[in-house]
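Next up: a single chain in structure tokens, the form predicted on its own.
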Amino acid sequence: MSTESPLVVLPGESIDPSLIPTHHKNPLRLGPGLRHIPPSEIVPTVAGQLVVDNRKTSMWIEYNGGRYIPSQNDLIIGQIVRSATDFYYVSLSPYTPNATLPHLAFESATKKTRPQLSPGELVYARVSLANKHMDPELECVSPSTGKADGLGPLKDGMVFDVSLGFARRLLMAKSREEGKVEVLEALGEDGLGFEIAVGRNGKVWVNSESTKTVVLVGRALRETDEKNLGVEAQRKLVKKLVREMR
């Protein structure tokens, strides 16, 4: 589990070298918030708490409020603004500058395979290429290999707008464990079916054959987070969802 600091940080602050994870072998990872200054600098780039994770060897900057700030290798949810002649320009938050989207950024495209796109549409996408000085670029295809590992466009369902760090703990490879969030296993428990797809940004896309499902699903995701819901009160809302709905 993630070790976290009660530390809260501003901006351009300096961040004291002693909490910064080391490892005899594992590179130096850094999460969302933080920017690394040559040669040895590491500084807040949002206001938040400092969260270190020394089995990772990572640590990144929590925060909930704000606009969301593209960092290499997160996984987001874009909507299609308008086609250039080699790329999308992709809609991120309504206070972050576009991104692009390459034509040939998704699996096996081609000049004449690629997805067409149109305004309005959606993307998960991960962002490639992430700085200040640059607007944000996004792939939906891994660089490793060539497969679209879940990404791609995403047809039907809706968009929820959650937290930043709520986004971030549904994200977590132990959600549950190390995130607390428990309402998405409780929901299939329940014996509901659906898809979800989660961005960083702040976006969660529901799909189902069942649109009362989608409501439901999303209903509950935006409870949890706006209520900051502990596990045993997850569990307690989508069983009164559930209850309401049938």
Second form
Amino acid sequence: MSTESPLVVLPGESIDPSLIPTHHKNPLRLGPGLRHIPPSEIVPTVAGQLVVDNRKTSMWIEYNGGRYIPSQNDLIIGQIVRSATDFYYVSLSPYTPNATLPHLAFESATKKTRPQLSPGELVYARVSLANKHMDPELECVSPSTGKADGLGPLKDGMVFDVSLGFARRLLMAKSREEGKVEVLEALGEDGLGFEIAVGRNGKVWVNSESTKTVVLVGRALRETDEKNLGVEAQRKLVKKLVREMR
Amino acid sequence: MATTSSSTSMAIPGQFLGSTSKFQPGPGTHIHESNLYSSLLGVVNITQPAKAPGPAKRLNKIINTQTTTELPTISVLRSAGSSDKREVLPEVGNIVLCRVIRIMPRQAVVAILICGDTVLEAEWQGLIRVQDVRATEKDRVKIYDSFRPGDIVRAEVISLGDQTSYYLSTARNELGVIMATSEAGNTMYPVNWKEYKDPETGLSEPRKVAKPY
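Starting from the form predicted on its own shown above, please give the structure in the form predicted together with its partner chain.
So here's everything in the complex, that chain up top.
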């Protein structure tokens, strides 16, 4: 549950101690964008909205950055750059070092039955290792169960670029209430059949049997993101686009 | 007693010093086609051989111990001072102290600072491969959980390696990280063979820790 009035903070600002959730047993958990300077200082490191969750005794900052910084367990859409001896080089965003995706990090892959991916193909993967000292590493299989769970190469379709904040809202569990994103549901209600994959690195992959649907979905997402439309405006946009298509 | 006559002549690398029939090669020289050439830029030193003691007396025989006349040793030393100050290079089997420069998924690049007890004048590059980090479970080693850039590591030289770097190993209990700094910037103290702890924040970080812990 977020606070009623959104509090925007700048890097280095001091936070009002009354906002910090306290619990007699649970320790306070800091999410992305906040830094703890012992003994008792909490300082934001990015500009954004401070979100406090009293139930989970946690606080973090919602921000819309320009550059994607990989963190562990993120789902991303990457493009194969080339294949090396034991792994693929995958590009997550331009002008950043490539991530590595081992050949055997796919479901039921052995040395003899490896997936043959060629440069330019898209993969939906999870970040298995990300830190500031090394290039990120990916995997297309769940580490505990060994199943793909929807990860793997993405065939056909088209990729659209969205902002990082919008991608995060799309990936939220309760995207309607918390993320204020209803465009996907609205598109589905209007009878369009499509499949979608959202990457935290600001990429959305859309696939459908009809190309018009793919373009329509892409346009709807782009316009929602660029114009920062609210829920009502999203519905209107979807209706308008569907009407144009027919 | 060996006497050292320091001739004040200088030699440049590749300069002809003498033939092997007249001199024995010492440090800073090399042999090419029975001739001695200098390998370094420095001062030429000629060391006369130790005078052999007189014939030893035994119960039955008198043995002449001086078999052949020894040749003087010619050497080229960088500093004009004593011949004790020599260029120390890491050899196979030496224990060295190094600082981690960069980590990659399959290896850690280090700069060798101290060889044995001597501080090296030049920094040599070393490589610790992922299979040389530990002695057990070599295939499941994660470099990020063993070293971080900036750590001081005690390692053993296992090979002179290739043009760029020596190959080092930390696969013994007493080898590994001896000094580490936490993400917050404080010096950490070791807890057990795989953890260092920051006393100020209380957080621990994984490392391959050297034995006195």
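Owing to the predicted nature of the structure, the values given are computational and were not obtained by experimental measurement. Here, rigid core means the biggest group of C-alpha atoms that superpose within 1.5 Å across both forms. Positions refer to the first chain, counted from 1.
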| Against the rigid core, is the Cα displacement of N228 between these two forms at least 2 Å? | no
| query | So with the core overlaid, does the Cα of T211 end up 2 Å or more away between these two forms? | reply | no
| query | Against the rigid core, is the Cα displacement of L192 between these two forms at least 2 Å? | reply | no
